[in-house]
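Single chain ahead, by itself, as structure tokens, in the form predicted on its own.
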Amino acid sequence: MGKAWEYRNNLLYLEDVALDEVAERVGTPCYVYSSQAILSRYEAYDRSFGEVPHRICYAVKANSNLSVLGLLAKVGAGFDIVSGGELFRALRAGANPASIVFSGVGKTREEIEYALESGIHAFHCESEPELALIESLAARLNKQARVALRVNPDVDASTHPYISTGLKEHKFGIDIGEVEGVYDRARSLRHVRLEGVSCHIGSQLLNVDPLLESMDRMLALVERLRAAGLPIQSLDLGGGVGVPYQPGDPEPSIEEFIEKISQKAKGRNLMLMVEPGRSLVAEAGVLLSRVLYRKRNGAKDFIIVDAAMNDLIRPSLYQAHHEIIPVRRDERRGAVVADVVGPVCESGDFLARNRHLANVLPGDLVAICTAGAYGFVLSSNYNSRPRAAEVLVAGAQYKIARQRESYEDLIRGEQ
């Protein structure tokens, strides 16, 4: 759906709000998110459904930011948490608990019943054991308890390893091969219904066959479910596609994939659910950076940011490759190769490695793009940085959606 941000008279954008200025205002690192880049990729989800009943949970993991979270509620998104916090952030957010579901491999006694007492609307559970402790907890507080068993379809997803979740030796689901028994078994159980089934094969998929694959086994589990006369009302596919990060990736199309699945789901008084999380926010966003030195060792040129491994762990452990461009693009300075690293006292405190990008200079601000997914969520305080501060743009206006942290804030609660 193309880029969130742009250059007007070479200085970058996001939406109507010229990046240098927040930098000033908010200082640096600092992550910035477009409202209308988040909104417009949920509305081609919801809106390729067309007349195929649906539920679109945004899966807070990406990006669990109230303002973000907030927007997606405003406009009737579902949510897909895997944590007890990551509930309490929706209802926080103003979600309607009804519209939750709960996935995860280890929910603890106390999310488990935290999530009955708020009313969400599923659980997506992973195991036997864990299904046994559904009932048990919602016996005790005389609920009953939507669930969909996640299967294991044993497809390969052909994505990065540590964001892959969907063949027998992940940890994830149950075996295609075993789940059947496991909802024969689980009939008897008295405050647990039974309503559907979810997959979810990994992250950041450029080629949606896969996805597809899987929708087809799960498809014939249903058919093989209801035969067996067990009420499956929906079918949930997990993750929606992946996002281009470096110019020659492919750009999979939200409505492409959509209409193909609710193509093979005509006709099978299925509800469909999906739960994108990357494709809403990655593109949204970008994380603003001030360059501190510039440095050379032998043949090999730095440039030294404050933004660091802290911040966007990302290039570190995942090998992910970022954009990073100027904010303000002077041409007449020429291009370097060089790695972009932080403060951080590792080594692998980076955030790119032999890059070709802008001769930036001290004091010149960049910023590190698609950064809008899995950057502040994954953030920490190693070596006691504080978090960056994070800022919504809506139009021509910025609000700080998050203070950056202080000193003080590092200490909280320590004694």
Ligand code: LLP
Given for the second form:
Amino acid sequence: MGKAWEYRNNLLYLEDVALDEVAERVGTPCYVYSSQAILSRYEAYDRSFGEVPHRICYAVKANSNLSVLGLLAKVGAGFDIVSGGELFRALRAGANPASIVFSGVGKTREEIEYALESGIHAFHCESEPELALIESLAARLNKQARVALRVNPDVDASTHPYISTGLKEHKFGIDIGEVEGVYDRARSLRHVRLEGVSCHIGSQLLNVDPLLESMDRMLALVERLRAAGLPIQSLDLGGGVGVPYQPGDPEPSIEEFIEKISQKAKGRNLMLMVEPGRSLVAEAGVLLSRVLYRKRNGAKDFIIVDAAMNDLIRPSLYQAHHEIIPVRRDERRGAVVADVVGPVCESGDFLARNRHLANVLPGDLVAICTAGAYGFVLSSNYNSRPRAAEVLVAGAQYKIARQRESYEDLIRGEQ
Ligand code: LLP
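Alternative state: the form predicted together with the ligand, after the form predicted on its own:
And the full complex, kicking off with our chain again.
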């Protein structure tokens, strides 16, 4: 689908907004997202299902800004949440509760009650004790809880170990070899309606074959459950495709992936669901930062910028690669090989290591690319750094989607 940002006359733009102007007005560090990029990806998912009944539940964890959620709620997206906080955000953003699914291995009593009272579509239940708790809370509230068990299909996603979830060794889901027994025992529950199956084998998959393999196993499971008399209506395949972060990365096509899974689901009288996060928002966003200093320690060049690991932790946590490009491009400047680091007092605070990039100088603005997913949401106040502002662009307009935190915000609630 391509990146949302582009140079026009050597100046970086998101849609029709020049990013130097955003940085001047809003300050740095600052996340900027393109609404058009998000919506066009959502539409690519939606369109590619064709006639197959489906629901796209955006994984709120990827970027939970209210304005981003609102954008997706308006076009009819569903939402995949993993906490009471995400439920609160989705509802505030105008989500239809009946389009929300609740995933996660550690739902609390309060969160389950909140979800039951809100009338969410379904719980993706990850264990028998959780199922028992949902049953008892639903009984007390006199409600019927719709549930899909989260199955662990034992497929290797071949992605970073921290974001791979579909193997027996992982904490997620119920082993595919044991899940039929759980469905069977759950038949006696009076306040739980077991209507679906769900799975999620991992994130940032650049090859969709493991997802297709997982779908085959899940379809076979659906057939077995139906043969045993269970009224299974939906199959949720979990997250979406991965995205290219650096030149040369494969670029999985949303359309091809959805067409392939729709083909498999055709004629089965099954509602097909997916929970894409990254592929809707990652390439829609950049993190703007200003170069503070240059310095050299021994043989090493450092570019010190005003964004740090507290703003974008992916490089430190997952050794993730994010391209770093100048907002104002000047070919005469040449290139350098340097570490791009932030002000946080840790050697693990880096945005790029030994990176070949434009020879940017103090005062210059840079864009840390492909930062729309798992960027701001994973940010923290470490080193008492106020969290960055977020901006949403639409055409030639932009608005502040989240104000930069103030020092007062830092101590809110403290004595
Ligand atoms: N559904 C479930 C149940 C999930 O656990 C996840 C992601 C998704 C959907 C969305 O997957 P996506 O479409 O975004 O691949 N912080 C890590 C990513 C963690 C993903 C966790 N689960 C990162 O920055 O790479």
